[in-house]
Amino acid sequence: MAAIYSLYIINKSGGLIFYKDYGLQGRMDTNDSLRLASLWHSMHAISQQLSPILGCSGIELLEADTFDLHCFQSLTGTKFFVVSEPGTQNMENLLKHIYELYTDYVLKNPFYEMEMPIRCELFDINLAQSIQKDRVSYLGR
């Protein structure tokens, strides 16, 4: 069973620009993944406004019985979130590494237009290699 079920990248406007499913069961269709990304963007924004802590950056971890949702928001407002097995540790490191791959292979791609869906083969290849190769070091397994 995969420790990571899926990865989402949402632009600062709340649009889904990247989705990758790593789970073996219960794959979502495109409409469901768009709804989940939109819902998460809204919940994240509301949590920032309702938080009693000044300077709160929003929800970073949502724990449920069957999954955990870990979120990293970049300074530009782009959100990276991973749905994983419950209790998975050290996902912050993985999300930061995914952000580094995003900056290296997507943002530096001269053909990529900001806020548009990510269609970058080098990003896909390096992301897959990173998740497979570094699963032990990032997830502590």
Second form
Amino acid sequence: MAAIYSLYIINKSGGLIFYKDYGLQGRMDTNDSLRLASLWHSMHAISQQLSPILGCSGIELLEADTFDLHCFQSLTGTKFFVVSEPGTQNMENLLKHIYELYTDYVLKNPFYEMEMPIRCELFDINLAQSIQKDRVSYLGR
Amino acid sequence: MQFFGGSEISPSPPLPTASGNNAHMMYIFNRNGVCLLYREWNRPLRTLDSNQDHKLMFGLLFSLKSLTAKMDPSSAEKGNLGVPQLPGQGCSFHSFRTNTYKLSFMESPSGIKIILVTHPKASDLRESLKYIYNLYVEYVVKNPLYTPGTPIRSELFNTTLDQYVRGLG
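Return one more block: the form predicted in complex with the partner chain, after the form predicted on its own shown previously.
First the chain shown before, then all remaining chains and molecules of the complex.
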């Protein structure tokens, strides 16, 4: 079993710029993944509106019946979220690590256009490595 | 016959803790999206008027449910995003957490939605929501003067609810 089912990165206007699937069900339809990403973007924004206390920065963890969704929003509004098995620990650190990879291999890539889909080979390689590492440590526990 | 638990109100409510009231507010919606009950214990921030707030909350839950039903990694065939689903059908969710609050959600088979907004560090409140649902059944549904689908105006239900929620850790 995989600890992580999928990873999404959405830009500050809710467009999906990166999607990767690690589950057994195979890749979701492209249109569906785009729609899910923008739906999440708006749900995240609405959750801030409904906060009873000032200073809400949106949903961090959504616990569904069959999965957990962990979300990390960077200061510039780019959102990273992973869909994982229920109760998976340490996802905040993984998301921060993926953010680091994003800054190193995507933002510093001179050919990358901001807010556009990510097509960077180095990012893919390093991401696969850290997901693998995370999975190994998960299995080790 | 109740759907959850035995014939009497169970589990027994926990004793009040010294930590005080952690709950911010609670909503009860019926399946048509009518807000049957809104209780507020501690809400310093209000961005919208109450009617808009209830609509936004119902819309958030509705869309989050279609999101989770579509995202469900345990089944391959899920239909299109946003297809109408009956209560209990498809993958639902039971809570989400932000940095300022935690929202716990329960839907009964008849489509009654109970939403409790608490401190983000609150523990799993699924059992508490079931207990609140039992209170609703005992004090509201079994009240012969209550017309289904109308806002709840039961003093007894409100006081029992206040008492129970105040005791939540």
